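The data below hold one chain only, encoded as structure tokens and taken in the form predicted on its own.
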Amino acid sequence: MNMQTFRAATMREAMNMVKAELGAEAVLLSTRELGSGRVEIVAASDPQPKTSVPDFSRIARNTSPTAVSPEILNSMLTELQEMRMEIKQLRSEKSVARRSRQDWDRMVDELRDLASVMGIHGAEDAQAAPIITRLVRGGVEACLARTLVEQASQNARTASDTLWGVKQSLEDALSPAPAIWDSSSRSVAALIGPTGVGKTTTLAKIAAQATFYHGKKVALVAADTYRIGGTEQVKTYAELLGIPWMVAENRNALAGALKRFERADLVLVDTSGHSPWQDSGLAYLDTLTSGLPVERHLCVMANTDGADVSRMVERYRSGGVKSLVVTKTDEARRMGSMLSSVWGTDLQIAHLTTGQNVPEDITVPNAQKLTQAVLG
């Protein structure tokens, strides 16, 4: 009897090397799994004449299991393990198939709603669809843009009536709060936010605007010592512009910082950042100004998404927000957001800061510049 092994890749790979080899004829002797995916065969031939290969439905049905020789069992084995892997394979594939499809259920569905949002469901909305969707790929919230176009189109005879309509919607919406260093008493203005909206940065620039080109006394206080080099940066500042700073660890030490510049016209104060999410960030701001007569002006970053905007300007306004500050305009592809900032509030923005110069990259807003920005 020549016996010989052989291995491959697939059952059906090794199968073939077997009848390559040793014919048709050839004996199974053994069949195994072996690492790597891989298996192995032992099979053997005789010289001597066989005859075909019994019918394996008639030994089922005329030979009792102990009857099957070793050679008939490997052989069923063998396909069993065959049609076993490409059962596998096809199980795969059916996976891959249903996963593909929700993927795709998905999409129609979310499409389905942005579409439901917006109003669109057919001719009868040919007039409002396009400007939705000018409003939306300026950076506006789906509901809020069908919002603006419904109110607008009431009125409206034809679209243009409607789009005139939505354009003093965003001027009435987008008007502009007095700026921070435009008061006539004495005020102290908090500037609040998450954590790297710049912050500092939009300290020094009102600082040094107010200054140096509105005549104004100014003192600094640099109240968030949570970061590290956060009080370092105001003192820079402060030295840059020549005017007074003093720290503010926590509540008493800000009093005693604005009894010092009682003087002052606009004493600025520089807080810590902490996520909008958390209560502890906004239980630090009531504990820091509790008391005391502080504004809080909130900066929140015009790349940021318009729901998160609206929901982070609600957080805050719990604890009383006097004006916005939109910060890194020059790195916001869409400004649609900064309408969401103030939509549904009593609040406007009273500066937008468009790059990391002092003291020139701060601006007051201008309410057709920025509709015409949110428009496209």
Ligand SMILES: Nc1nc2c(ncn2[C@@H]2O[C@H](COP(=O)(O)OP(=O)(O)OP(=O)(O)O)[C@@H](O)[C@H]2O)c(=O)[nH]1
Contents of the next structure:
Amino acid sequence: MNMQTFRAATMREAMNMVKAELGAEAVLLSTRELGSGRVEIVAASDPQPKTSVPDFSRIARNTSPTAVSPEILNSMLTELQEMRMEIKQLRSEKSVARRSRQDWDRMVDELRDLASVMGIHGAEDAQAAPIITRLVRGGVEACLARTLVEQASQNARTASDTLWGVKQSLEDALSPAPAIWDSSSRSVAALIGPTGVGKTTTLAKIAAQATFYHGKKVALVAADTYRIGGTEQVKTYAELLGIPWMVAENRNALAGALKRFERADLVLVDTSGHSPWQDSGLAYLDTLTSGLPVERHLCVMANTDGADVSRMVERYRSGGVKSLVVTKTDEARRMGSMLSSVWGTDLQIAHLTTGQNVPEDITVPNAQKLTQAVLG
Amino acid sequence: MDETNRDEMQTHTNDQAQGLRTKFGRSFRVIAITSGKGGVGKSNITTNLALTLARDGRKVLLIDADLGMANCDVLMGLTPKHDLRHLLYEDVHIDECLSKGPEGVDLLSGGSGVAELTHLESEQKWRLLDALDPLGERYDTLLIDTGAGIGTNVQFFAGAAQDVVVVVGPEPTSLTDAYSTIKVLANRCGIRRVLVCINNVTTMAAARQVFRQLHSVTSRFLSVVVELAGWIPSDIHVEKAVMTQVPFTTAYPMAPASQGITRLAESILRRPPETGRAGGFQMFWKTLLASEEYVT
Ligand SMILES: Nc1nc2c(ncn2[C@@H]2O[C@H](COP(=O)(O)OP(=O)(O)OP(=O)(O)O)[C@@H](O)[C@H]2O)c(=O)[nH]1
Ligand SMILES: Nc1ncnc2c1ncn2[C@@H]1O[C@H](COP(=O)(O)OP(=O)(O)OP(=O)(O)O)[C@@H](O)[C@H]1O
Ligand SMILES: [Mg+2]
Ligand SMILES: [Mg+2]
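Since we've got the form predicted on its own here, give me the form predicted in complex with the named molecule too.
Everything in the complex follows now, all chains and molecules, and the chain you saw is the first one.
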């Protein structure tokens, strides 16, 4: 990182120095007025950050989060006035034609810099852009990010009001559903979802947590007779946990299993994965559980594209979904798709899974932390 | 799955159900304390954090992995007879390499042995794993003073820990160096969240100011989450404690710096460890010893 202090008579001059020395990417760390009518800017940049800055941040590039003091603001206003005069004068001058193109470009650049420090290129934009950028960087779909910020800025006077509003709606949307092992009465829970999202592994984690930490009588049902080794997986976990298990290859067998495990507090059903875009998969689930008191919990992978997740949730919801489980959060770099999975629905997330280890790698989501993760 | 496969699944001790087999790992925390610039207070913070966590009922092993300047022993008034090097090359038993500090905190001094950790022969690796495996029963918290800078040693330990705390002082150079360290942690060690502790500042506002500057640069140029985990005020008691070799949280529990350590400890424990990073004690060592890529 290259950090430098620049002193000049005017903010404009100082900004030019920053740009010349550190490039357009530079971050302003602080600005202050020196006694002698000069100004000082401390700025930094990293010529080789390696990770490229997402293009979207261009919107916010010109709005530095650095607070600008009122004195600086005043002095910049004066400068702006001066520049206006200069431009007016230039316009009126007959010699305009002779002015080189570069002169004009320089002038425009300077104006833009000045504006960036003051955050005056559209008061609304200046407030919204950094927040939208943060959301998008956090993996939130751009249109959703814009909606969130628009909603929040309606009653907001300042950027921090808007941010607060966005946080509130995120926390609200990301508030957790009851843990699957928490139900006070007997419940039958089936984990459903696309192939390979971690249904079986999650089922084992829930079974273990319910058994050891919550003193529940748990039984497992292996309804995934399609996947080679699908039932063995369930068997292995059941044996490790010392809890009963059964295979149920179809609806009637499942009904039988539920009857047999009547006295269990929690019956967990492992289903086979299918493509969410094919009707046959959804039909399989409907047939399997038709007329049975089975609650479905949909597993979705954290590193799925936000738009895909929300469509996927929509598809599965038609057959009834009690809550969501977001899996493989450890493999996701951004948590924004989680927001897409619940946004606009009354669904909530019951669990997050955070790795392959059974049973440690499962948690109950914390709305504040998730919000933080989304906002970065 | 055929019989042999299934047998393997049940006898193998290192598959994804390992935690289940050992009936629940306790919540191990592996925390590395590092800094860009030297002398910003790492050793003082690590040592006192260890004691504070121990007072809170955690069983703490402190590893002083600062090569040239291992001094956590001095801060605790200990004179270790053996260190990691003796364990690795002279077959000294692990128990003899640990020194008993105050509050039940044990210290494993890296000595100069750590220099070779990145280049261990497989015999030493096994010796180390063998020696360290039973320690998992004894401790639930591992604190590592990694020393300063962006050397392989720092990367080695920080890369294997669950949480990395970067200590930052108020001087501009400390900010620049902290940035370089965070950049290496993010780009080379795959660390996605870094906790920051601002040390030696007069007010919380000053700490925030330093943090905000650091954050504005990291968020512009790096993809890593940087969180302010705590701040320690500049406090005369720190120096006094260094002179008397009694850690300041012990000698002056109500001093401003001690309160800062308490806040830091709470703030670290309150966050779940960074997701996806090595969970247990054994895991820490295994990750560490497997991390060949940090060897240069
Ligand atoms: N990194 C990571 N991997 C996970 C997690 N949960 C499950 N996995 C892994 O994902 C893979 C698939 O997990 P399964 O539990 O078999 O997934 P499934 O949904 O039951 O798959 P099908 O039954 O084949 O549809 C396995 O390699 C698991 O170890 C998680 O939270 N994080
Ligand atoms: N909060 C504080 N208030 C006052 N003095 C402090 C504070 N923190 C650290 N110091 C002073 O800074 C000195 C250096 O601290 P310490 O040895 O812990 O730093 P370090 O980062 O471990 O150094 P090195 O990089 O050399 O290992 C201490 O001796 C102490 O006098
Ligand atoms: Mg499965
Ligand atoms: Mg030190």
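Positions refer to the first chain, counted from 1. Note that the coordinates shown come from a computational prediction; the quantities given were computed from them, not determined experimentally. The term rigid core refers to the maximal set of C-alpha atoms that superpose within 1.5 Å between the two forms.
Peer 1: Residue 360: after superposing the rigid core, is there a C-alpha shift of 2 Å or more between the two forms?
Peer 2: Result for residue 360: no, shift under 2 Å.
Peer 1: Aligned on the rigid core, do the two forms place the Cα of residue 7 2 Å or more apart, comparing between the two forms?
Peer 2: Yes, because once the rigid core is superposed, the C-alpha of residue 7 moves 2 Å or more between the two forms.
Peer 1: So, does residue 39 move by 2 Å or more at the CA between the two forms, with the core held fixed?
Peer 2: Superposed on the core, residue 39 moves its C-alpha 2 Å or more between the two forms.
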